[in-house]
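Take a look at this single chain, the form predicted on its own, given in structure tokens.
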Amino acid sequence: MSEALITTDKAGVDVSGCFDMATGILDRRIFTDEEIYQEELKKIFGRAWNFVCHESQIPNPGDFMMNYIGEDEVIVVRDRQQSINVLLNSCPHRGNTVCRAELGNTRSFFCSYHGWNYDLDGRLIGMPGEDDFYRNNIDKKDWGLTPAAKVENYRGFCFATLDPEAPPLEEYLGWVGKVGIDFLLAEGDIEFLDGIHKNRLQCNWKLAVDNLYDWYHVKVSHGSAIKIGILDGALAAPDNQMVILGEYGHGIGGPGISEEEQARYDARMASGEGEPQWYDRYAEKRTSPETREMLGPVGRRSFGHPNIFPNLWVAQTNQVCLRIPRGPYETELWWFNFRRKGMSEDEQKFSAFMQNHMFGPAGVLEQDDGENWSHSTRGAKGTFSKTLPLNFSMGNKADQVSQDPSGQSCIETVINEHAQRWTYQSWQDWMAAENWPELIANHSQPPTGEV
């Protein structure tokens, strides 16, 4: 890769040559370049619909929690009218934070610097010396906390965007993003479990994102987990894979079964005969007609990992994970844990074991992954090594997209890098567009035919 592939002008950083979808070759400097990172905060996180909370986390008026959109800290709070507001945690007087607690319940938000006070909807409702010092010369309606441009909810999952031109949330998610969230609801309603697992890794956020589609590393990186029996090798990384690609970079990658396998499963369940298969424990969650209709004929056969672009992973362990950027060399991982309403005590114990021991700070799998991501980021920092390209070509031009009459589509194949390539192509689309209308007009469409 030549140095000319990353250039800067008045419009920002030009990354149009950083990824070649035709070859799968990627310029690794996108993981360490400070100017690219700053552009990502504006053009990706500043525009996208960002997951901020599940509605069950803040059920009552005054309940709040903190989150981030890129590096902007936001307060997510339920007001007295039961609406959920997302407010920048920055006082317009001197920029001080008005909330220091990670979560809680409050009547208002109070700036500890000069005492400006804000209601749950962000309105400025008072400040010391309003009559004597300001001489009643401040129009309070102009100096409230800055709200997100839009806040919307999909099946209890609340998202916010800072860009007023962003399309409606469900349009943004498309069928792929919605199915990814629906995976969590396949067995019924869920509720949030108190406490978010948080830890930081010395890696770029994009490496943590593209890994969730990666089933090539499982038997290598997680060999110790397979050896001690926490993972079953055949179950953890089956060769039969299904990749689903959606607009704006959403995707689902990982194991899946064919229509024929689905039919055989249905027949075995009806007759009570036949040998169990690796996919049985996933498929049994999707036996109800309501769930099958919700997921669709393709979605119900996928057992992979969804990513809601840019950085929300929906895991099969009743968890979702945000990969929050903390600079080009650091990422903070937030694991939100859920349980299905009506679970038995044994089911709750098993779910809690998986949530504590597979991913997160104490997870055997994420400890392996974190080491890899950190060293990959380090490899992109070297004066010479950062100029060397990375290869994302596995399966390129070797597979076909299958179109279902329902409108859903997928790639049914073996282990591959289709979803990783889609992620970086979409990333490049976001970085090239100057605004939402331009992104809507010019973003890559999910592929058809050969991929």
Second form
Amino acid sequence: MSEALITTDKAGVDVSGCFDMATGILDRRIFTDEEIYQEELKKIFGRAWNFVCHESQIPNPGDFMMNYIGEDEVIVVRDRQQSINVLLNSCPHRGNTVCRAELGNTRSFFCSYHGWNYDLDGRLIGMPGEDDFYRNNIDKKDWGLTPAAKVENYRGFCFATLDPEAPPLEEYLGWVGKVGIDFLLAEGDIEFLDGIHKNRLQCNWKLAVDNLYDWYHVKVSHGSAIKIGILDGALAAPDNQMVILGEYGHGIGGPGISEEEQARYDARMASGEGEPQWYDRYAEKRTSPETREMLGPVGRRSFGHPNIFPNLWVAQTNQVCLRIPRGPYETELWWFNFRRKGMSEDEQKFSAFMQNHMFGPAGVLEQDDGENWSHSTRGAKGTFSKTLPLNFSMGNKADQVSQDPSGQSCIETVINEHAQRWTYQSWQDWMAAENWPELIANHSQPPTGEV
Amino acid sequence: MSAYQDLSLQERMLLKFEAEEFLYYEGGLLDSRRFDEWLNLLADDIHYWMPLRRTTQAKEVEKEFTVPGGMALFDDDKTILTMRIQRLAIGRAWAEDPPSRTRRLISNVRIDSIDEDELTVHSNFKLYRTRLNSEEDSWIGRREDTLRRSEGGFLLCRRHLFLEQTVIMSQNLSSLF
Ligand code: FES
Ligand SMILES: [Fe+2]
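Now that the form predicted on its own has been shown, please provide the structure of the form predicted together with its partner chain.
Every chain and every other molecule in the complex is listed next, the one we just looked at coming first.
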């Protein structure tokens, strides 16, 4: 089962002029055009390493959960050899789904239409009438469920790609993607908490992704949450910002503390003298030598939001959120919740409190986000309005990338739109490439020098 | 505990009438956006909870809902409910500005049990919402409420909500149920 699962039409849509990195001007049709959307499903979701589950979600053989790669339903299941398989949820006989539950445990996947039965690794192991009706004229090994081309795991986070030419997961993630995931593990190992918050918004998936880097919206969009005191405005979106850009479109954007601040914090902790500072709440999360080692000299000073391209937001609340496309105008948000093993009961309570009350459809933050993303999508629908440019110019050509000897690099600045520009630039690279070798050869390298 | 079945028909009718009167009044306050008055009907120890729901195989239907203390759509005490309501009044609560229009139908009211000064009442609801000029949502579900007698009448001290949706098909859940 190693042949390519996708065939990309040679004559796809040309989106090369949609984003201008030099000015930060974006063509808003990328949020509503049906043809562009169909192309994204093939060229982005069909090729990328897509997050499918955390290994602690399906600990036992037969445990499964349903997920999506683009708009294709996949079953993520642990088999009897303990491997995690990612199988397209479509019976090769008539195309029927073989699994209709979102989660559970099963011995096999039994197709409800005519009874073809599949093992946990997707192999076809039985069918009614194999001898009487098929006269033993069918080779079962050719008719299993189609597995993802590759499934790999980075520190418990399982990803799958439908494209056999994709580079290995760790190469794909690069240091930025890896540090992004390491944020969740910085204080120790984690485990999944039962229950994924899921809801559907009337917005394009990219607007939901773009927003996770957006620290400009916090005081306005979340003004009410700040005023009632559930969110500390100054701490939640400080002017001290750090942006980290990685290959293939990964990034981390948000609060950061400078090397001097980090050093001052460390000295103050060592001596016990000096006044508390605004950044203490951040710095105190990353004090152990192991954590610092894991994140590196730049990564450990970042407290921003990572996005694993294309659509996995790693939040600072022991959560990750998938932005799953459901058509050009619709996106499902899926919040996966975790807890750190060894958390005290109070810490666990606080963490669950944040998980249940900040995000998700009833979350006091996210209620207001959805409204804005959906109306932004609407703004890309009008016959006239969709022809008008969108402005992503904040901080353009105003900052410098600083390179650390370790190889890590970052932009230390105020609130900005560097990571959004990087996302759209990378999106354009993905859409221009016909296949992985082309993407590997032609994708933009993270900027150095002036940005 | 459930002395309810031992009551006479007349006594049960009276109790049910009292419970219904409370539920209709309380729901009416929410629909007419008299949120502060609604808050006054909540006991200080209220637990307002809506678990997550999932599609499961028939043989595993016990996994359908998340459990109390776990992940949930609402897991609120009075402080959080008060914050939700304060939020609406102070501006920049965009999901409710312009405000939603809601109308709820409460039905199939049934007293489940009585326990000293508390009454556990089950009911079904349909909450219909429109926003702006064209957005329409409707949520149907089941409630398990516990009402406590106090000097000024009943107080709501527990509301557990079970929605008939798995993926929430609305943009948000900015309405109270
Ligand atoms: S469609 Fe699955 S057995 Fe026929
Ligand atoms: Fe937001």
